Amino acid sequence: MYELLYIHLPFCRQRCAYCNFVTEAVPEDDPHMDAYLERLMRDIRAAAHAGELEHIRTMYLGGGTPTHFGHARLVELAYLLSLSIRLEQVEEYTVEANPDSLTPALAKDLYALGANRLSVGVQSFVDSELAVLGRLHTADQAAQTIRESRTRFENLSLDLICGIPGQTETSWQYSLEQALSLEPEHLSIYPLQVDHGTPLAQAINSGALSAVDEDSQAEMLEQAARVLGAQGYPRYEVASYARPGYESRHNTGYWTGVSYLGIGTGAASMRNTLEGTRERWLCGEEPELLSASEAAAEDLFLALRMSRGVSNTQLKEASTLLPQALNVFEELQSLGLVVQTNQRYLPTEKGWLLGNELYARVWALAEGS
């Protein structure tokens, strides 16, 4: 039974300099997008006919840049979704948007067809930093788009990136303050990741741009936690901050092991079985089967992405499949990666900054079970 639905729209006007996702840059009139829409609609109808959309409670249209898909195409897609899913039971329906392609008219139509949340890719409120990232909008454009979206949407999320070459503590503080001045309900804060083969990596390797300073980036992440927390946006996940009550229900579903269905190129799906095992697959590929022990370990390290962490009860239940779980969590506590309080193991700031080490130690439980 799927509760989350993700629709992938892998098209952009231009690929960002840091992008390593499954996307392609195409013009607005590219017929490839028409053909893609037809395939999406066929797959959505098939999923509805198979009963796979009956229990959907959150929806997310991501990319790419969904708002670059074109007004008419996106409205046609949203209309089909409104016919295929019981929108009255959908708690959260998010559409990703970029400031250069979200218009007031499109926002109005998406809202009319059931969308109730926008996630706007701002990344920075400093134009020189946007240029480094290869973004097509300006800071003023982003602010204007967000203000215009307020006429329809009361739930807005903004993305910001820290660790951009040339970014300083002062400019990062400015971006945080500008974001807060727009009063979003949710903020996602991401450290810049430089992936091999991207234009950004090539510019850094050639010496045209300075390399990302990981220490400075870590300080910026801590700075964001202080600033946003003080302004009423507590951190509820490693990269996510929200006003109370506006935590992303869709993303929280991923982190708490809820079954999800992905439709479209590059979309991922996951299904829990009655036997306690778990199937995962990318669209068009064969499923990967996780054993019950692997599923239990995955649930533990995903829970450590969240500020509420792992309860003693959850850890005790997981220990039936993972006998060394308690020992590993005590070791994580001794390393300062988690802290135990109120019958829960909570990730520390150090644990979040050293997330790869934290998650690897927990995942290793499945290998030893």
Given for the second form:
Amino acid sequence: MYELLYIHLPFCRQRCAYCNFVTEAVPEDDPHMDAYLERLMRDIRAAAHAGELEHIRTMYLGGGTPTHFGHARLVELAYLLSLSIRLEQVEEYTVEANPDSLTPALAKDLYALGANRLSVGVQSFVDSELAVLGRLHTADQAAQTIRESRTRFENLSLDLICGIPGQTETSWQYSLEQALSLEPEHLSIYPLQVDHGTPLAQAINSGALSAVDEDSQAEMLEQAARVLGAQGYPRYEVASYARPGYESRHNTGYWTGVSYLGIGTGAASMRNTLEGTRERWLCGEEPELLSASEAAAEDLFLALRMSRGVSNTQLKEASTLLPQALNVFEELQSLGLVVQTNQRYLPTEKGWLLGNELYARVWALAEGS
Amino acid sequence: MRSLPKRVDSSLIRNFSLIAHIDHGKSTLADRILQLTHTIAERDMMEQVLDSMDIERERGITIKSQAVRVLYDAADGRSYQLNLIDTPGHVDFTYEVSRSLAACEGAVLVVDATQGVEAQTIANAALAMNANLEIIPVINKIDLPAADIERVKGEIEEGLAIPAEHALAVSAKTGEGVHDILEAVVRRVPPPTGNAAAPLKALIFDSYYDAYRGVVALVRIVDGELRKGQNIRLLAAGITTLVEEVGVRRPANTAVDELAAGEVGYLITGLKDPRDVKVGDTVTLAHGGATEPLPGYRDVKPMVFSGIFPVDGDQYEGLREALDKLALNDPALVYEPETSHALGFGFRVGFLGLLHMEVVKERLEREFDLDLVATAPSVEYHVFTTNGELLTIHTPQDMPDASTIEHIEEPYLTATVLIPPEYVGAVMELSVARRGSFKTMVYLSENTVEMKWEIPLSELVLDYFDQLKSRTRGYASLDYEFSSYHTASLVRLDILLAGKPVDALSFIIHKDKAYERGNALAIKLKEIIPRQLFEVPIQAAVGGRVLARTTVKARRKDVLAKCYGGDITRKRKLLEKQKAGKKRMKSIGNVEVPQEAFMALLKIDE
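Can I get the form predicted together with its partner chain as well, since the one above is the form predicted on its own?
Then the entire complex follows, led off by the chain already shown.
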């Protein structure tokens, strides 16, 4: 029973310098996008016909850059979705947008067709940093776009990146403050990841740019948590901050083991079976089957991405499948990665920053069972 | 292939070796000789047939001796039986070379026309002269543009005191001049002498293990004859056994009825343990045989020791089996179980030298698919205790408490270094820094200086050769031989990680160098050990006194922030990959230590 629906729109005007995602840079009138829309429409109709969309309660149009898909195509897609899904039971309907391609008219039309949340990829409010990232917009453009979309959308999320070559504690503070001045409901904060083979990695390897070291990146992440927390945006997930009540329901679904359907090239789906096992697959590919204990270990490590952590009850239940679970959580506590309060294990500051260490130790529970 | 004539008059036999510095083209020349004498059909010719081990072929070095019989129709109209013995080219195997040479009457000394005389050219030529062999100097690689035949002739005459006006200029690669070598062998190398009527006396000059036949010995018959069915006795080993088969290598084993005085071939007995068949031993008849062994036998002693441990403790049995198997073909390899607090169960392995150590380690990992940690090489120390005992120490952990030590002696080598004159200063500086004392310096030619140093083996096994090469832009060549034990002021330097001593990182060092080396190692380890969940102090200490300290800072950030629908699987795979990466490290207490940390001592910059 899928509760979340994700539609992938893998097109961009240009690849960002750090991009390693499934996407393709195409001009606005590229016929590929028409063909892609045709396929999406068929797949959505098929899913609706099979009854797979009946229980959908959150939707997400992600990319790529969905707003680069073009006004007409996007509206056509949203229209079909509005016919295929019971919009009255959809609690959250997000469209990802880039400041350079979101027009006021498009924002209005998307809202009219049911979208109620915009996630805007701002990344930085410093133009030189945007240039390093290979973004096509300026800081002013981003602020302008956001203000304009406010006429419709009362739920806005902004993405910011820290650890950009050239970024300082001061310029990061500036970006955070600029973001706050736009009064978004939600903020996502990502440390820049330099993936092998990207133009950014090449620029760093050639010495044209210098990478921000581990310690400074850690400082910036802590700075974000401090500043945002003080302004009424508590952290609810390792990279997510929101005003109370505006935590992303769709994303929370990913971290809490809710079944979801992904449509479009490279889109991921997950389905829990009645036997407690779990299937994961990419659109059009064979599913990977996770055993019940693997699913339990996955739920535990995903839960530790969130500030609410793991309850003693959840841990006890998981330990029937993962006999070492209690021991490992004790160890995590002694390592300072989690702390136990009010019958729950919560990630510590160290646990946030050393997430991979924490999640790896929890995921390893599946191996031992 | 031509068939073998029944029995050849010993005046028509020539036994000779090829000797050379590494990479001077010995193996290519051997290949060419096999081709020229039609010993191997053209289509079966594989580059360097005689270097049969993969590693030998890859690294272009010869580790085991080989003996091949070829038939050669000489210009004088007669057909000769030539036994070609290819010898190991490396200094670690000097004893093996000397035994191979003892099986010959002549040696073809191969010198690279572009490189000239190098350290092992001299060492091997000296061995050949000691064995009273007729030496035929051959200048190889004359096809190369940089070939300088006249200069090399000068070096042969001045450096080796071998007349070189008749030195043959050849190219093993193109085949030019190779016929002339065979003619020279026939004309200049004396035929073997030996008494066919005397009781059997044969020299074992190498052996190898065959899974079906057991130990196969390569032998030179000195007196008498060796036949299938004979009861024989190995004098040094004190073992009596039966001859199952004798034969010659062409290069495949070909059984013959008998091997007569002067001939070279192989011998198969029922013996399965390679340690029973010792290189240099004398084969004679069990009844009425010779009582005097052939001269020159000695027990092979390891010089360099290293602890070898499986990264994964489950591979301990696998490592034991692998060592057992390697030892079948390598009786010089000795090992005994060793336990380390840090590394668990493993073996202390003794090697003839550094190359031997490298080759063995590489074979263990490659041929047996083992993941190993090796500790920095050590040597054999003689510790004299206050109560008059002599302890032989192969591992730093066995070093007794300082208060019970009267004095310690360590092995010294005589190192011979050949360099162009402009590098004399660089070699001086390096050798003095490694506690070497200068012995002699001789100009072998305008372009080549020979320096002799007395230097502790423990310093040499560190990185002396690498340093020598890098400080002389690759021009230096090195040879060494054991000299004697000398008293030295030595201490054990311990490394502590997070406050706990790690036995596998301890080493023995001269007191005056302890601070410098300890500090350099602490710095190097800081680079090698990745940041961990906690801060890891690294301390270098002697007898509990800390000499140097560095710190690996605690890891601050390791998180991939994005994790949405499609990222979850990817993320999981990444966590698994990270974990697999950690598996390749040794965890000591709470600290994850990469394998290379245990060899860091060899990599410190001074």
